[in-house]
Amino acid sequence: MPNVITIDGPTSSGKSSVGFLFSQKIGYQFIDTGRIYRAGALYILRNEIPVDNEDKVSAVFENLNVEFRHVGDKVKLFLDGEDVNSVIHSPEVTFIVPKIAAFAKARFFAKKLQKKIGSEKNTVMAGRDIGSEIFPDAKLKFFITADEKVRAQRRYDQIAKTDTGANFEEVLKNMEKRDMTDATREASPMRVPKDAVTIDTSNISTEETVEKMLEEYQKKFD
């Protein structure tokens, strides 16, 4: 049975950056599960599916055709064979993701997909409920976090690259709202998984974070 190492944490905490580098260091595949929900959101928008209709939204995730592929030094997500990495972080997708991710039925089908992916090969999987709900028996779990304003600044810097009208206070407000939604939703709320190693990335680099993770990995697997 392949090993799965889980990484959970709030938005813009650095999960994806550290997860990808960490996975490269140990030779595992890296899966950012947040992109599965974003792909579903993109499909919903493109096909004008009512966002408030849980049954129709859930049906999208039941039949979602997504694939993670390593392309060069990146992991790209394909939806129905199309590379959608450049569009899944659009404001429109970002706006509806928390709503559809809160549906229990949608999460049920997304979980099945995540479990299938993790069962196929050694995997580092990042999300908000991976260590607590998807792979609670994982041998090594991480919870990556950072100060709210630090996370908002990271998100603002990312958005500002393509949106000159980006506003930091608005980004911070949206992040606070997303944190609250993720932590209080009925279906698989975000929390620190049992036995998880918590790392605060507010004042350390991606490389320094990965070094801490490698130390924990060596303790568990060497």
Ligand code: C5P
The other form holds:
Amino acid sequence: MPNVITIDGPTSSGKSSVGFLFSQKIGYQFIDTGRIYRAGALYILRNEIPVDNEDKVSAVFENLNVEFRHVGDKVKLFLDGEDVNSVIHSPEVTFIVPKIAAFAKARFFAKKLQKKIGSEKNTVMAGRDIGSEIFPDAKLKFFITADEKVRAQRRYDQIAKTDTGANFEEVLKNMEKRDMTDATREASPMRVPKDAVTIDTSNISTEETVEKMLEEYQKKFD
Ligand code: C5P
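Would you mind generating the form predicted in complex with the named molecule now that we have the form predicted on its own?
Every component of the complex follows; first up is the chain already shown.
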């Protein structure tokens, strides 16, 4: 049975960047499950499916045809064979994704998909409920977090690259709202998994964070 190492944490905590680098160092595949929810949200927007209809939204996740492919030094997500990486981080998708991710039935199908992916090969899987709900028996679990203002600044810097009208206060407010929705929903809320190693990345670089993760990995697996 392949190993799964889990990484959970709030928006812009750095979990995807550190998770990817960490996965490369240990030779595991990297799966960012936020992209599964984002791909579902994109499908819903494109097909004008009502966002508040749990059955219709869940049916999308039941039939979602997504595939993670390692392309060069990146992991890309394909939806129905199309590379959707440049569109799944749009403001429209980001706005609706926490709403649809709150449906228990939609999460049930997303969970099935995540379990399947994690059972195929050694995997580092990142999200909100990976250590608490999807792989609660994982031998190594991380919770990556950072100060709210630091996370908002990172998000702002990312958005400002393409949107010259970006506003820091608005970015902070939207981030707080999204984290609140994710942490207070009934179905698999974001939380620190039992036995997780928490790393605060507010004042440390991606490389330093990965160093800490490698130390934990060696303790558990060497
Ligand atoms: O990590 P990312 O910001 O791309 O995730 C987008 C959204 O997907 C989150 O705000 C959350 O609502 C949802 N999500 C989730 N469970 C996961 C991963 C993401 O509910 N395991």
